[in-house]
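Starting off, we have a lone chain in the form predicted alone, written out as structure tokens.
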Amino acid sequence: MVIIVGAGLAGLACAIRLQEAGVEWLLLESDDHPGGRVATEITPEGYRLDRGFQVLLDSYPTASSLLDLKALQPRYFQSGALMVGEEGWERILNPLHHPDWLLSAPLIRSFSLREKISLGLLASLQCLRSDDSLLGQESGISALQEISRFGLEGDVLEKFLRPFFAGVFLDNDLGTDASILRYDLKKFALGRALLPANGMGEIPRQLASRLASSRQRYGARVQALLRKDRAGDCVFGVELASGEKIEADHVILATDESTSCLLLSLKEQRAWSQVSTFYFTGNDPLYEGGLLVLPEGKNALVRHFTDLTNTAPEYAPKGKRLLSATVLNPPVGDLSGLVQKEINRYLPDFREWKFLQEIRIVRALPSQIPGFHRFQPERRPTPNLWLAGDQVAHASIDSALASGLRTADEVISCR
């Protein structure tokens, strides 16, 4: 039997592949629901609050093959963004999805013709490369250095590239390895970002619904691995916090990195990004279009915000609207007033909106600076023990799913 510890996206994908292969498996999850960091809270009033602002890209290959996107009732963002600063608002759209916008592109004041050409070249080069070549190895330089190589250091950086990709990487300094920038540029250029109508939590719920319920155990926290000898060369099962011991031929840790390190008695070597999502509600639309709004400048408190109901009306009860605002590495304390004040600078009507809730994720994403692979735990520390998820891959929804499938295939091949 195979025990999978963790019912996040990697663990669920792993279980699906094992089930399809006819392998006996058991999924153990400490929480009371699947999904890990991909979750949605429904308030008594009917607001859908995702656990941090997240989107799914329909250009993700593993997600597109593993998920029934139609059943998720996808609500698509427009491919682009609204840039906002002291000089006003400007809309930038992806010409691959909005070809009519090409007629307006030369009129954008926010950056020069040279910057527009360089940005198009940077994105186009990535679209010509395979996913494996983009993510096959680290670049050894940061995303910011890659951007600088293309001469994109002026207004295009502070008005578009930094606020957009800082929100993706949860890294305002853009110190993330350039290989991830290249991959994400390709996926955003070729695909569309979407929200499931009922929240991002529908993604793990859909995956879990494909699995035998009798093999999924929630509220089951693994506190130790059972080892056959002191050297720890073989794991024969797990021990739960309740004291129950469950034996297995193979164990897969599809947990977060800190949990895996704790179970393996390893010192965690990577720093983590922290992020807060602030939710506000109002009655009237603030702007048109399903777009992210990007406040300019490196020192903006709010990295991006969006009226979610422009994209997915189901996120708020009838007659109400829901806005999310993202703050990276927030200081301790109540920041809701500062967040509202900053958005008020650009949208005076926002002062009528009311603060709903802050969702703070202390350990949102592990560091992915150049060299980060050296600091990840070993994927297979013993012959019958595997690790899966963003602890051993790059951090994204698709990579988590792909890691789960790959790990399952390796276990199947060892049987």
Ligand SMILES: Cc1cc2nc3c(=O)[nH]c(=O)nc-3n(C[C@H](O)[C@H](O)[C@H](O)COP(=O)(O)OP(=O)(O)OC[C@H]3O[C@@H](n4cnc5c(N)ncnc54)[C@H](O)[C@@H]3O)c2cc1C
Contents of the next structure:
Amino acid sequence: MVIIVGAGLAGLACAIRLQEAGVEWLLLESDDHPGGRVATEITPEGYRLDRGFQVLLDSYPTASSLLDLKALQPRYFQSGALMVGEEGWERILNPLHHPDWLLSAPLIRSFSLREKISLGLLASLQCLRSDDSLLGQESGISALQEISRFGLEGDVLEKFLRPFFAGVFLDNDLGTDASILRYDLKKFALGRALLPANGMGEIPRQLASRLASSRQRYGARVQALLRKDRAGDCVFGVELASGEKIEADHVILATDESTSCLLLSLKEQRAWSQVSTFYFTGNDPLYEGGLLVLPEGKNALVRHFTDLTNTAPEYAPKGKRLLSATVLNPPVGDLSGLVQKEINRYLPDFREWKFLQEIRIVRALPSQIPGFHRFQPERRPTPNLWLAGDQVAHASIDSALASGLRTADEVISCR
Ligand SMILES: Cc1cc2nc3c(=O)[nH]c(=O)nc-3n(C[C@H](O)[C@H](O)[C@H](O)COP(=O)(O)OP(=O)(O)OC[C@H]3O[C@@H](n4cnc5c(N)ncnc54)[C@H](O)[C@@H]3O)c2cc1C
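The form predicted in complex with this ligand, contrasted with the form predicted alone above:
All chains and molecules follow, beginning with the one already shown.
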């Protein structure tokens, strides 16, 4: 029997593969629902508040093969962004998805011709490379250094690249390894970002619905691993917070890195990014199109915001709208007034909107600075104990799913 600890995306993918192979498995999750960091809260009024602004890309290979995308009722963003700053608004679109926009691209004021060519080159080079070669090894330089190597500084950095990728990496300094920038550039260039009509939480719900419910236990927190001897070479099960002991031949920790380190008595080596998503509601549209809005500059409080109902009207009750605004590493205290004030500067009508809720995620993504693989815990610390998820891969929905599948395959092959 195989115990999987954690019903995040990695744990769910792992269980699906084991179930398909006819292996006996049990999924133990401390929370009362599946999904881990991918979840949607539904308010009594019917707003769908994702636990942090997240998107699924249809260019993600594992997600595309594992999920029934159509059943998620995908609502697609436009491929691009709205840049806002002192000089007004400007729209930038991905010419691969919006070829008509190429006609107006030469008129973009924010970037010089040289910057437009360099940006195109940076993105096209990644599209020619395989996913494995892009992510296979760390680059040894940061995303910011990679961007500078292409001469992309000044406005193109502060109006577009920083706000966009800081929001993706949850890292305002762009200190994340350049390999992740290259991979994400490829995925955003070739794919489209989407939201399931009923919230990101539909992704884990769909996966969990394919699994035998009798083998999924929620509200079951694992507090210790059962080990045969003090040296702890082999585990033979887990102990729950309730004191119940469950034996297993193999244990897979598909938990977050902090939990794995705790269970394995390891010192956690990577810092976490923190993020807050502020939700606001209003009655009238603020701008046109399903686009992410990027306030310019390194020091903007709001890293990006979007009227989610422009993309997925189902996120708000009929006649209402829902806007999400992302703040990285938020200081302690109530920031909703400051967030509203900052967005008001660009959209005066936003004054009429009401603050709904802040969702603060203290452990959002583990640091992925150059060299980060060296600081991740071991994937297989003992012969029958595995780790899966973004603690041992890079942090994304697709990587978590792929890591779950890979771990299941390894367990199956060694049985
Ligand atoms: C704000 C935010 C925005 C993001 N944006 C994107 C995006 O746009 N696109 C993208 O691809 N990725 C994004 N990501 C990254 C992506 O969501 C994660 O990398 C991925 O969900 C990690 O999945 P996981 O299964 O590895 O871990 P988790 O989701 O953390 O799952 C671990 C599970 O283990 C459970 N658990 C922990 N301890 C125990 C215990 N003791 N006993 C039992 N169960 C336990 C937890 O409750 C949880 O369910 C974002 C993440 C965040 C937080």
